[in-house]
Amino acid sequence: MEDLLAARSQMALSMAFHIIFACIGMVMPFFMATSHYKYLKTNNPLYLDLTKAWSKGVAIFFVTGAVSGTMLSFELGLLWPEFMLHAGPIFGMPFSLEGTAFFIEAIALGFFLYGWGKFKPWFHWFTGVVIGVSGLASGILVVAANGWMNSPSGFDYVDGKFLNIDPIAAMFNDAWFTQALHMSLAAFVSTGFAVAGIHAYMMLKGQNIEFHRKAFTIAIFFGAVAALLQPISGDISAKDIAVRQPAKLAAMEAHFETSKAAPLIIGGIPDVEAKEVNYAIKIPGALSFLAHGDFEAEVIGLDQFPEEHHPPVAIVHYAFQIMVGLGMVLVSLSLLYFISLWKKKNWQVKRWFLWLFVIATPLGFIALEAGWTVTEVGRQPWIIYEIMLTKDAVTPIPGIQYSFFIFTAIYVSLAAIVSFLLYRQIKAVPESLKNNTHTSSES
């Protein structure tokens, strides 16, 4: 395995692992705070049990996200020293602020976990809200740094040198808002449907049905609302990418030749050599409309770029199709859920209804991984778009493949440990419900 491939593989593995636990860590505190709020308003002990159960999950994901995120930050310097040499002083601000948000989140988590019976109830609830807000802020700040790689700004690039650095302009680059919006909604969709699916499965097993029904309702409400908003965010992102990164959009749609009234391609198998897409459904003019708001607008194709600067078309196209396809499945399930709230409440106790959400448990995270594949692979061969090539940023130190194998073993071990802890936590719910005694105040 050559060093460039090993370095890219290690970053891909690290990102794929970290993004799952980071998203859960961003979103679960909001579920926990909602359950806690309902307990304080209704004094229903099931909401207290749910809040405490979810708080343990939040702690697990916080620790795992902190470990994987720390590893990821070290990898940037170890694997891509040339990139960090130039990029560090420019986009270091969002990383510094993310560190501040992380510490606030850690302090608030400590207050929440050990504050039962020690703080006033509403202050205690507020610390839970702070966990969610600071976690979400951390995610947005990291995405702002990634946005800078896709839309570099805040400096003048003269004769290979980065001059007149403006960290504020770099942080608020042209890509940060669209990426942060899309990523934040994706986090709520993937986590909401995953958590709802787990609780739907427990309802199907007939265990503590009322407890799991309340959990399902909170999780799916967040996930369904986010899923219905996500196509709007996707449209904003597509129009932005069409202007800033036309090669990425062309790879997403396997759009090889610049044309007006460009068709939207659904499915299909790209043939890079023949520069065509086989077995695809084509909707005339739809790509022009989605990219520029005009059915007759010209959409730039890959023919406008040197072949050595083309992204890997097949990977980007398939990942984009998976992301959109699964996203539409989740939109359909969201509509189904809101129909059940509005007109068909009896659906919510039907086994077929619950099984749909059980099956959907992993779909949000698969779409999430596919979306990040589009973002990162679609930028290739650039690590800083149109400024620095990825191959020029990799470390000159040999033997990166051994680092890749070691990090793979670490991440697999972490995944196994987290899975075991979560399984044990879920198995412990019936016993904790049986043993808990409740009072009208926090315990």
The other form holds:
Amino acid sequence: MEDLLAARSQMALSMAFHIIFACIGMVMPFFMATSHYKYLKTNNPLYLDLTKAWSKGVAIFFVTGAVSGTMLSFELGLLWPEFMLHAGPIFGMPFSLEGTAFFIEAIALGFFLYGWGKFKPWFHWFTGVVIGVSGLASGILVVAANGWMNSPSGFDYVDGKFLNIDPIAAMFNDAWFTQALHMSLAAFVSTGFAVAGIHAYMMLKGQNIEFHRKAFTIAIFFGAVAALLQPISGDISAKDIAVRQPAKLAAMEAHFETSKAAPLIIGGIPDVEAKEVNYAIKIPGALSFLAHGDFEAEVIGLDQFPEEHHPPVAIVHYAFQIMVGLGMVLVSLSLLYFISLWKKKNWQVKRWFLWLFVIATPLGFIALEAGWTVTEVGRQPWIIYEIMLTKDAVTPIPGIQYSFFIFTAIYVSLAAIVSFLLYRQIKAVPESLKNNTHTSSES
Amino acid sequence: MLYVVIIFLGLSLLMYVILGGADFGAGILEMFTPASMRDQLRDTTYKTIGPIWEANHMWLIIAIVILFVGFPPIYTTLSVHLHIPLALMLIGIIGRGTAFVFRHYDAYKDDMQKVYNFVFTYSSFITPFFLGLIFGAAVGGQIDPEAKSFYEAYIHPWFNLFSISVGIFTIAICGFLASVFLVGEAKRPEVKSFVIKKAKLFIVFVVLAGGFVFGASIIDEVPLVGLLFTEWITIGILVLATLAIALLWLNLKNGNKILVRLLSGFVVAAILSAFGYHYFPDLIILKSGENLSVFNSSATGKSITTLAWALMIGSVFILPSLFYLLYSFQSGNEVEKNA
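Output the structure of the form predicted in complex with the partner chain; the preceding block shows the form predicted alone.
Let's see the whole complex now, leading with the same chain.
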């Protein structure tokens, strides 16, 4: 295995792993705080049980997100030293702020997890909210750093040197807002649907139905609202990227030749050699409309870029199709949920309805991973867009493949253990309800 | 503003060694605890370290961010030449953090606990070892950017007696911090006398390992001994540290627990500042004799100014809430199990 490929694989694996835990770690606290709020308002012990059950999930996901995040902060240097040597002082601002947000999150987590019965109820509730808010802030800040790689700003690039560095301008780069919005919503969609799906499954099994229905309702509400907002955010992103990173958009759409009234290509198999897409559905003018708001507008194709600067078209195109396709499925399910809420209350107890949400459990996360594939692979061959090539940034140490293999083994086992723990947590829920822990543990 | 950043870097490293070190020490201590005592020790560890352990490890992230934003050549030089020990340390960090939480939050306490315990204790052991080894390698003068062979470039800089001795010394420091900390927490008399015994053992171990570091520095020709004993300030600091250790030993059994803890923190802080003062402003000493210092390797202009502001603003949020967290979970207030 070539070192560059091994380094990219290791980075991709670390990010793909981290992003799941980071998302759950930043969204679940909001579910938990909502349930906690309901408990404080209604005094219904089921909400207390739910809050505690979810807080264990938060603890497990937070630590896995934290260690994989620590890993990434080192990996940037271990794998891409040449990149960090130059980029560190420029895009470091969001990282240094993120350090604070992350720290606050860890402190708030300590207060929340170990604070039962120690603090005034509303202070305790507030610490739970702080976990969510600071987690979300961390996510938004880290995305700012990624945005900078897509839209480098805050410096002058003269003769291979980075001059007049302005970290504030770098943080507020053009890609930040669109990426952070899309990512934050995606975190809510994927976590919301995943959690709702698990609880829907438990309802189908007929255990503690009232408990799981409460859990389902909270999770799906966040997930469904975010899913309905996501297409708007996606549209903003598409219009932004059409101007800022036309090569990425062209790869997403497998749009080989610059043309006016460009068709939207749905599905299909891109043939990079022949520069065409086979078996695709083509909607005339739709790409021009989506990218520029005008059915006749010109959309830049890959032909405008030298071949060595093309991203891998097929991967980016497939990933984009997966993301949008699954996104649309989740939008439909969200609509279905709101219809059930307003008009068809009886749907919510129907088995087919619950099964739909069980099936949707992993879809949000698959869409999320596909979306990051579009962002990251779509930026290739650049590590800093149109400034530094990924191959020029890689570490000189040989044998990165062994590191890749070892960390793959670690991540795979961690994923297995976390799933196992989660399974056991869920299995244990009925027991805790039977034992009626809330009467003894609360004072 | 560069000085603000330097102070924060020093402070976060110090905090990581003391607070994170005490966490690692708890795992090291567990390794040397007979099975009959282990459950009780674990229980005490959870009650005291549980609420704060996540926060303790944030100091490392802060230090790393300061390095790559403020002193990128230092971060990248370490990343390239100490790639292997850094990766091993990371494996330790991953294993330890997850095992600590997993064993607590596993809904069933069965044989899986053995797996978590195994990972927890061994990673508590290897993480501080590699952390210390990396410190040692940074100042050991064996990093050679011009090296041609794999061994010279990526192995020899850290695989030497001096670096290994600093790694062992760090393990000793961690065990020392944890056992002294737990003395004040142990409720049952048999646990308490056990921890006191361990604390004394680790004090002896710290002194021996410290001697080993000096011995190794002589063998590896790292200019440590001479300089350390010709500078009056470092001599003063080390004399104070020795006095503090003596005082600590005498107060271990019946002394005020806060005093004992402060003394242990002071000892470690004194040792680190003596080293820090000795090497300041250099962070990496290269084979060529050239050094990467906080002055010649720092970012410039707005990068440093904004970093300094971000750190100062951050500390306004972090420090009060951290102190409140530590205050709230002082022992004496029973923390509910299985929260």
